[in-house]
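First, one chain by itself: the form predicted on its own, in structure tokens.
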Amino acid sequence: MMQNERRTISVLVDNEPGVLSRVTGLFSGRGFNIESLSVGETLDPTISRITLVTTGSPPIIEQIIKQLRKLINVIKVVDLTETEFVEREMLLIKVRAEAASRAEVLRIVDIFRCKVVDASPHFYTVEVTGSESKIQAVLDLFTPLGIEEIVKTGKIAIARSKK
């Protein structure tokens, strides 16, 4: 049995209504899961970049990429996992920050180079940007202090420049 692989795929598409729906419809129609999805305009406002993370066996991943390339409005599909690339996610986390725990929250913020973006008498909202492992480490440290709410972006990724 083939092992499932986690893949990060970058898709350049026309920046038009319905394109994202066609891409996600391809996944749902064939029973493939999207673990993470992020979309944003590129330097050219007529083109958007979709970064998605999915899991599947090598033949399934190959099928996904071939099907994506067949979609109208898809300009380019790159499996970043086969190259060197940089990836980031962003997390906004509302963590309990009572008088007794405020110093601990700020210590974690400092260690992980996060930012406090909002403060109230009982909570800090902290912005965390980084790799999946960094975000998980921050979540693990804040959990015992009391997490009220989190919001996380999908992964964004870009190929490294050739040296």
The other form holds:
Amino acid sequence: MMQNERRTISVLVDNEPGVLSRVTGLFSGRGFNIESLSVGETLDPTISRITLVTTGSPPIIEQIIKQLRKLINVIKVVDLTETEFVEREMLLIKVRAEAASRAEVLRIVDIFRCKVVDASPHFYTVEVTGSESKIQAVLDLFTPLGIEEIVKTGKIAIARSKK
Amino acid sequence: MESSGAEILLESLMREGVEVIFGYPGGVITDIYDKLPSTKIRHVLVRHEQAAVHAADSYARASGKVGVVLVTSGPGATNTVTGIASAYMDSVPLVVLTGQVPTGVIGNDAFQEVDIVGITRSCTKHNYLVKETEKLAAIIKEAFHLASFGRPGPILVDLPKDVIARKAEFRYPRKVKMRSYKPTYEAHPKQIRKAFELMLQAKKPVILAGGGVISSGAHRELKTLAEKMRFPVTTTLMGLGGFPGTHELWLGMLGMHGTYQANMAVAACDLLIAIGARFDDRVTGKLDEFCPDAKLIHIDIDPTSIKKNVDIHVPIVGDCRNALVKLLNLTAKEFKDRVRGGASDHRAWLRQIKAWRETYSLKYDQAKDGPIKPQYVVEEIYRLTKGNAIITTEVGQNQMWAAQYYHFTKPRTFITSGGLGCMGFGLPAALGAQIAHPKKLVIDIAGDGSIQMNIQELATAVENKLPVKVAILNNQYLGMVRQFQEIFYNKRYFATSLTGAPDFVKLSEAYGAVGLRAEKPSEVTPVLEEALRIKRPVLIDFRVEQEECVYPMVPAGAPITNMLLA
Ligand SMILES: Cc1ncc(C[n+]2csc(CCOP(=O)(O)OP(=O)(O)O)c2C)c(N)n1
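Can I have the other form now, the form predicted in complex with the partner chain, not the form predicted on its own?
Once more the chain from above appears, this time first in line as the rest of the complex follows.
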């Protein structure tokens, strides 16, 4: 068995209805896995960028990339994993913040440069952006305090500018 | 001056050179049907939308043009799905036009609404929902371009009723502007060079040709290359006719029902040159044991076909014909000193193949007064037509016997549902081929099961005066499945017996066609001769040996050298 690899792939597509389902349908129809997906318009409003994270053996990844290129609405596919790139995702986390734990929540917020975006008598809602590992670290620290609810974006990624 | 969407559509089709539409009307497309008679386009009214797609598919394969289908929304559209999937699997260029409910009610479960664009997303090369009449002409232009450019395939265009009714300025674009989709036609010279070097070193070479050789028109180049290099050639089911089936270098078909010499040669070769073939599991058998000692060269216009199932040493992305022309240029330049200089001596290999050939794997005994052997019927069809007919098939044993015992010498003369293997294909396909080639003899080699899936198209044949011949190899079973039950399930036959079939002769007559029957071997030839004399649709009920099996046979999932020979 070949080792599975995790890849971050950036796909430029026509900004049209149905295009996202063509892309995701390609994955589901072939039994490929999408771990994370995020979509947004680019500078050119007729083009959207899809950033997706997927895992598979090298031949599977090669098929995924070729199949994506074959879709008529796909303009460009870049496997970011083959270059240097910067990645971010965002987490909103509603954490229990009673009198006893408030200070602790704020300390963590401070250390990880997060932001409190909403507060109520029992909860703080905290915004965290960063790499996957940072987000995981914040989650780990908040867990013992009592997490009420979280919501996460997919990953977005961009290639590093050339020196 | 402004035109209605319907007029724009029809004008666009004429600009694309469309001569015939296979269709079936319905409420939301009556505007189009209203205008159709005032165009030069011929409309063929089928009796079931699935048949419209198979007919258009076969028209496209027989003629090399794009096939066109027009059907209504809802049930009309869903009835096309099997046909579309079949054309998609076999890379056939089609434009399927479906009616749709008005844009204002799309998504509201309107009467006869289905999301056909969603349904066919995974079995079309691309599809469109047209939302504005202004964009219709450009979309039609693009649809025809996409259907045939690169790897061909079906394109669906969904046409809401109001888009067809509204008026807009007609402007037909001269060129297609697309910022994506740029297939590679030119094979890379470096890869061609690498392939050529491997070809010179090979001691045990085999060429495997697929449907891509036919759709790219590369059959002449293939023959020249094989003859120059003296490489033996096998094909997939879809590749039959891409290389002359009477040639001394011809190995026969490869795969589950391939010949002994083809399967042995591929398993033992040291170089396999696959051209426009996609390594279907019916061809490779057990993958780990598929030519384990060979270097593989793979030429295909679709990069996703390359390295999908098997590892390739020299991938060549490009048009098959383009790649073969480039290979031939190298052979021409370096022929004397290298090819003839003994660099590619594989005489021992050709001797080995000759020895394999002596295991006649395609054989049967036709007893004088025993039941009719289906293979005999196919051989007689071949003999009497001198190999000049266009053969379509249904699916099952009939399809395999047609592939094995009719020797195809020209491309576009064998039309079958290869990738999807869909029963009910053959009769509508015969109609499509006959319309593409009115003067040629078109014969559907059928099974008694499959023919009942679209037999209503006899009416279309009669009405349109299409003198197709249907040869039913009537074994009163779903033969191919019965064969599985015989070999792998200890003869526990269940749900494969087809008693209760109609009297095909009477049925044919009821449609206004001619019905004939042969029950004894001595009747086969006279009945066929009579059918060929009659210039009308003829259906022949050949009562064949009920429990005949297709051999050779490789059990599914076994290596292709594991052939049951009889
Ligand atoms: C639409 C469809 N349904 C089911 C099958 C599965 N199938 C493959 S071959 C076969 C038997 C075909 O029987 P018949 O047409 O009588 O041909 P024979 O094998 O007897 O020549 C069946 C049921 C299929 N290929 N297509």
